[in-house]
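Single chain ahead, by itself, as structure tokens, in the form predicted alone.
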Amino acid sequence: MPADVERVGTGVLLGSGLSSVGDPFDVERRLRFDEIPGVGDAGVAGHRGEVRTVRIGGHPCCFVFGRRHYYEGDENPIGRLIEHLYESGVRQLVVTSAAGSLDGSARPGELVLVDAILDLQFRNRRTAAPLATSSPPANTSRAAAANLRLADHLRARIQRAARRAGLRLNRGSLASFPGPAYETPSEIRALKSIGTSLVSMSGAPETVAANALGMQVAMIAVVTNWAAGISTVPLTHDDVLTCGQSVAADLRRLITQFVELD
């Protein structure tokens, strides 16, 4: 990081329908992904491909409007964006998804804490984590969790952050899936078999090159739509972009509250 530019310290990865979430904030600094190396357009609608440094009550923060997915095709430019963030002094990364729920315990419209990951992507970990060591280590399933890992102290952090905004915050564990395509009807019963309460796009692969580059991370579900079998009602992005926007304003809070008590 250049001796002239401030640490940022906190970043907040916005998932679908959720760019607004970083608007009113005065910008000091903004990139484009097409402007950041490895990085690219961003390809998926409601994802606007950009990088700000705003602040908030007197402290820097990173939002990261939208995202790179794995089934864009390419794995890279998502460690690559992470790594940015890593450059750019980001230690402790907010990650949000748009996901769907598997049960009652949460409804589209609500926020979600999720307190683990069940990474379905089945993907090369060590491609979306630029930093890790060139040769795999010797207990592979310790370093599965290590990868995944979510800090307690951030989460303790954002329940705080929803009681001083006054929003109720639920927990859930949360699957990551392949996509583009939304999960079947039996994957989803396979999941709450299991005792998953969501399901998503994304957030597997950011935890994963995050941790491998030593930072902090915690995770935010925003619930936009009932898990595939469990409503009659098709599934559609439109749908989730709509739902996510709704919710915009109390993540917002969430966040605005999260970063003061920094």
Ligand code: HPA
Second form
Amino acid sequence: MPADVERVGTGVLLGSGLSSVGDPFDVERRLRFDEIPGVGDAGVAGHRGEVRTVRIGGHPCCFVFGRRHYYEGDENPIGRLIEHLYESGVRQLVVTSAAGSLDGSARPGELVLVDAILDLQFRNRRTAAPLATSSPPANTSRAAAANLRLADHLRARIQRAARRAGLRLNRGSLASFPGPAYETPSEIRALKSIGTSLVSMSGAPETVAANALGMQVAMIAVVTNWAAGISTVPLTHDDVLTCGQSVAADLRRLITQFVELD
Ligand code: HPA
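Next up, can you give the form predicted together with this ligand of this protein, since the form predicted alone came first?
Expanding to the full complex; the earlier chain stays at the top.
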């Protein structure tokens, strides 16, 4: 990063249906994913594929509108995107994601502060870390396993931000599935039996890649649906997007308070 470019500090990844969270802020810089080498265009509906630098309460921040998923190709689009944020000066990352709820502790339309991520995308770790680290590929899976960490101080700040914004914030653990299909009811039952409260197709690869670069990570899930088998209605991506959009204003207030508390 050139010395005269102001450090960005905070990066926020916006998940499915959550792009409007970043819309109202004045844009200082804008880059499409396909302008960032190795990232490529965002292919999933609800993922706009753009990085914007904005200012919140005087603090420069990056919003990433959408993300590439592993199932969109076998390159390392997430690792490259995180690396780009790092090169822009981002050192703390808030990952947001649409998620299905496995129990009554969080209902569709509610926000959840994620306490722990169960990485069910671990087969991707070979591609998650090498680009993001200089460690030799032979060491990667062990290094990545030790590197799935959510930062306590960021979680505490998100809780303070929620109090200031007057928002109810649930807590829970999240299983990060590879997608692109939703889970089966028996997978959901198995996860529920070990105490998992949410499922998503994001969270783990971003956190692994960011941790590998030494970035601090927090994750906020937006509950968009009951998980497969809990809901009697079949899940659709459109319903996920519609519910995500209805919660975007609450998430924006939470992110705004979070950045202002920095
Ligand atoms: N499962 C996985 N990913 C999701 C879900 C879900 O139920 N809802 C939103 N993203």
